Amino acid sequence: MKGKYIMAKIPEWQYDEFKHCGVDFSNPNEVERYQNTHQQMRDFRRETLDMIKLIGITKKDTVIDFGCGTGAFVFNAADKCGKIHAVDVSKAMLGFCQKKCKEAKISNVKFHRAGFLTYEHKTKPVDVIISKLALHHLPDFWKLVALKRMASMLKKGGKFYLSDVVYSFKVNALKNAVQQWIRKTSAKGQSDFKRRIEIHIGQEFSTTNWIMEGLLKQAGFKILKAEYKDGFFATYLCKKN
């Protein structure tokens, strides 16, 4: 595990993915709150093991985790992979993830303070790329740029797993869909999620299912599996053509 973050320079004309979009995860308090809230609602280890099984990750594989966050995948998958590149624009997120890995004596993770548009992969193409709940921070055009960049980092036939907030409800049902999402989350006792949902809908860049599928195909991926849940969540398992 290496703790020195590898930064990238940003051209003046490029979208600045380091500026916060929605909830400010450069704030350590927000990072802690995010971890605690999600940990109560989700089984990170179960999610990770299910992903590993679906993707077919082996101990020989090198994986890039774009938007690694607090390390839900990294921490639970490190012993199932050969090497992981953990990439995130948030110094606070990376620090949280790095601390967890250090405490667990995980040594096969390399940390990069960068994002979809700025990470430079300087070694051979990797076997797997994953991204969970991060791509929505980019507007659609820059999503396509990001997806094409990720495809270039994958070996031919390599797998790409994407999980994100993607809208699959009818647009004229927006108000009811959002209210239902808030009610469902609040029923689980997570009042802070109401604030996060409202910020996400109003300030972040989640797109529709048909646009996302088009972006993936345009980037050179074959969609092997697409699943939509509750009108707001999607997972895609793809292969590089």
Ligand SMILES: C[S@@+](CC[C@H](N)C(=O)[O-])C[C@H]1O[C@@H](n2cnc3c(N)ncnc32)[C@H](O)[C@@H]1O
Contents of the next structure:
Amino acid sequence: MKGKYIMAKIPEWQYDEFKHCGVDFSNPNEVERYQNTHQQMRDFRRETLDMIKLIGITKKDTVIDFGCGTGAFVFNAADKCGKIHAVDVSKAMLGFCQKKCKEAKISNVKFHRAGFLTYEHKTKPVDVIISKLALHHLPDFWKLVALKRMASMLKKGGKFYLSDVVYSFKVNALKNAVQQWIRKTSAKGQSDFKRRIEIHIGQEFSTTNWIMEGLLKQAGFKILKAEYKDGFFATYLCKKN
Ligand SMILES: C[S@@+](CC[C@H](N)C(=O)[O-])C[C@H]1O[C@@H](n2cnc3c(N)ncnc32)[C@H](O)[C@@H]1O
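Previous: the form predicted on its own; requested now: the form predicted in complex with the named molecule:
Up next: the whole complex, starting with the chain shown before.
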């Protein structure tokens, strides 16, 4: 549901990014589940430090994290950046991230309940924008709108890091590819993930690698590095032209 403030500002025809597709991140129960399962599968600190190194983030940099969720990046990057704007459409996810930061006495993070299509960046262009596992919530046309909006918030030469579920397997091999993805996550003891993967494929808007590369270029980014993993995951390091 669009918030009152947002409703007044955005046209009726705009895609409603506050209506969650697939997994409902507005549900407080989902927050706890997400944090617990992802904490088991991922090393948040390690992946954040790797991102910081790859992007070249310094303490002078201002960073925006779109779709910050429970704070995998924000929480672990706060002491390595000048300032972070944490943006998420889910009050529950953002609230969890905010609480964690408050408990750790982190004071250089500003929280914004907004999204790719509705966040208004009111201060000067930033050095870095990152987004992890979030852009696939928008259909492709709206991904382009979102990418163009993000490019407009970045300073010239600024870096954009995108990591998401992006399909690079052969479409003819769809069934096998999905089964393999499910088998791989189940082998890691994540039985709950079978349903998550089914929801992701059937209801969310992950796109193909060649479409994603085209969208990034159309939005005014130069792709410095593109990495594809297991047919389902992509990481892009881009620079604003
Ligand atoms: C799978 S979680 C990823 C969270 C975090 N980035 C991470 O790496 O763990 C996706 C997050 O994107 C948020 N989200 C969904 N649609 C969004 C949008 N249009 N704009 C911003 N955030 C969005 C969800 O509320 C959720 O917190």
